[in-house]
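Taking the form predicted on its own, here's one chain by itself in structure tokens.
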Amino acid sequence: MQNFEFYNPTKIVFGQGEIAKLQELVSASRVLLLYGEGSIKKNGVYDQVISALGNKTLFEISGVKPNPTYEKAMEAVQLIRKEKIEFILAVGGGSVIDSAKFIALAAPYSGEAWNILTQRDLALKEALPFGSVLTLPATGSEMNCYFVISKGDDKLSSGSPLVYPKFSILDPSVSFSLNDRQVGNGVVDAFVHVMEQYLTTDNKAPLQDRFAEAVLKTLIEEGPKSYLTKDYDARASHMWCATMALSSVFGVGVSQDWSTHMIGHELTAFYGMDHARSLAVVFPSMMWVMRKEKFSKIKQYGERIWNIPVNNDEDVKKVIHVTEEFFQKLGVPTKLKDYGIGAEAVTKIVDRFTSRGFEPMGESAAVTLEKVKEVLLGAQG
């Protein structure tokens, strides 16, 4: 196991009816309510939030898109500065929460805000406090300090310990208004988040492995129920799995990959693919291309999660096949051809990586540009 430091100060308030606790959770008097394109007004969440906040002075920014944009975030930054807003309340899924994190850092920052994403060594000193009300279980952004923002066809990620949410309210019943696509995407997103931390190398960290496997097996058991029904317990398990998947609990002390995400981000940036669907396309192909480097963990994954003995390439194919079948049962296609994307994606993404000064990715820096090409070609179908 590698050396690590673990810090996660986010307070989780979990369960039905817990939105009512906002009054006691938000002490600031001037609050920015940040949300998406209006679904919270249709499903009653907006009314619950407004009622719970009582007599606080509220300002609103709506229209945060599934891939949150720099331009929309900067609207909020300008409003915060003008109105001396003290707290941000993000009500939505991972995109709204990601946007809140960037806004929280950008509002007090005096330089060019895009630097927060492009300059990794930027010395950020403060952030506006914020909390969240989660409406879509998927990204885990409600309990970590990472975020992704888009500007044009650039989609970049960053993070800072300054932007852990002060609290996140998780009410599984809120997810009942989601459509099938959103629910299926959410299960896949959580699953691949776990795999990016688990399917790497043998880190001699059995507890982290077992934590990860518990989330994977729960998603396999409860994810289809969450997708097919509005069963509260299934949605609760789905929501908590998605939160834990990226809370860093089982990512500490182990090597992590994230090359699937880096390639997936480019598919989203160029083609507008849902984030989870880009992962469902890239991840199985990544497993095959990197099967030698990841063999010991693929063997462990296949045997512990799917009860498939793994001794050779044919067995690896079986493990990849059942993983793809699981994604497909959730309504998520796993090949680029299913999205009308052809081989031109290979050149576009490789050229993008090259222009940014590509460095090999993955837990062992073994995902080279040649491997990226192989992954994308293998994902064609």
Contents of the next structure:
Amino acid sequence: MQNFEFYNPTKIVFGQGEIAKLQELVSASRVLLLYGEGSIKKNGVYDQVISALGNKTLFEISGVKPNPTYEKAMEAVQLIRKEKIEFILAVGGGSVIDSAKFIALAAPYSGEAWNILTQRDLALKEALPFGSVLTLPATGSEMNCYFVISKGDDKLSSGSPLVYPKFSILDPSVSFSLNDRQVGNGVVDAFVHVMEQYLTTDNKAPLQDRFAEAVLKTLIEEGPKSYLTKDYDARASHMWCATMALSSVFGVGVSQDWSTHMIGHELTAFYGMDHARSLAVVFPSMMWVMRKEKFSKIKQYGERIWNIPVNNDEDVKKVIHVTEEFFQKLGVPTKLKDYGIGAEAVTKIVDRFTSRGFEPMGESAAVTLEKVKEVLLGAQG
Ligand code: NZQ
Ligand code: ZN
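With the form predicted on its own done, generate the form predicted together with ligand NZQ in the same format.
Whole complex next, starting from this chain.
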């Protein structure tokens, strides 16, 4: 096991009816309410938030889109500076919460805010405090310090320990207004988050492995129920799995491989693919292309999660097949051709990586540009 530090200060308030607790959770008096394109007005979440925060001076910025933009975030930054806003409340899915993180860092930052995403060594000193009311179980943004923001066809991710939410309210019942596609996407995103921290090499970290496997098993058992029904307990498990999947609990002390996400972000940037759908096409192909490097973990995954003995390439194929079947059962197609995307994607993405000064990805930097090409070709279908 590698050395690690673990720090996660986000308070989670979980369960039906808990949005009312905003009253005690928010102590600031000038609050920015940040939300998306209106789902919270239709499902009653907006009303619950307003009734809990009735005594505050509230400002609002709405219209945060999926794959949230830099321009919308900067609109909020201007308002915060002008109105001396003290706290941000993000109400929505990963896009709204990610925006709140970027805004929280950008508001007190005097330089060019886009640098926050492009310069890894930027010494950021402060951030505005913020909390969240989660409405879509998927990204884990509600309990981590990462964010993804888009500008034109650039979609970049970053993170800072300054932007853990102070609190996140997780009421599974508010997610019942999601359509099936968003629920299925949410299960797939959480599943792949676990896999990118788990499917590497043997890190001699059995607790992290068992914890990851517990989340995978739970998603396999409860995910399809959460997708197809409005069963509160299944949705609650789906939501808690998604939060745990990217809260770093089992990412500590182990090597990780986020190359599926890195390639997936480019598919979203170029073709507008839903985030989870981009992962569902890249990840199975990544498993196949990197099967030699990841063999011991694929074997463990196949045997412990799917009861498939894994000794050779044919067995690896079976494991990839059941993984794809699981994604498909959640209504998520797993080949690029299912999304009308052809082989031109390969050159586009490889050129984009090259122009940015590509460095090999993965736990042992074995995902070279050549491998990226193979993964995208293999994902065509
Ligand atoms: O905008 P509104 O009207 O609210 O509608 C949203 C949006 O259209 C809707 N929605 C959310 N909750 C709803 C609802 N509709 C009905 N009822 C509800 N209860 O769902 C749509 C998608 O929302 P979005 O926030 O975009 O989805 P998600 O949570 O999947 O977030 C995706 C973003 O998170 C980033 C992705 O790249 C993408 O930009 N990620 C962030 C991560 C992180 N911070 O750790 C990690 C992830 O890997 C991911 O990259
Ligand atoms: Zn993701």
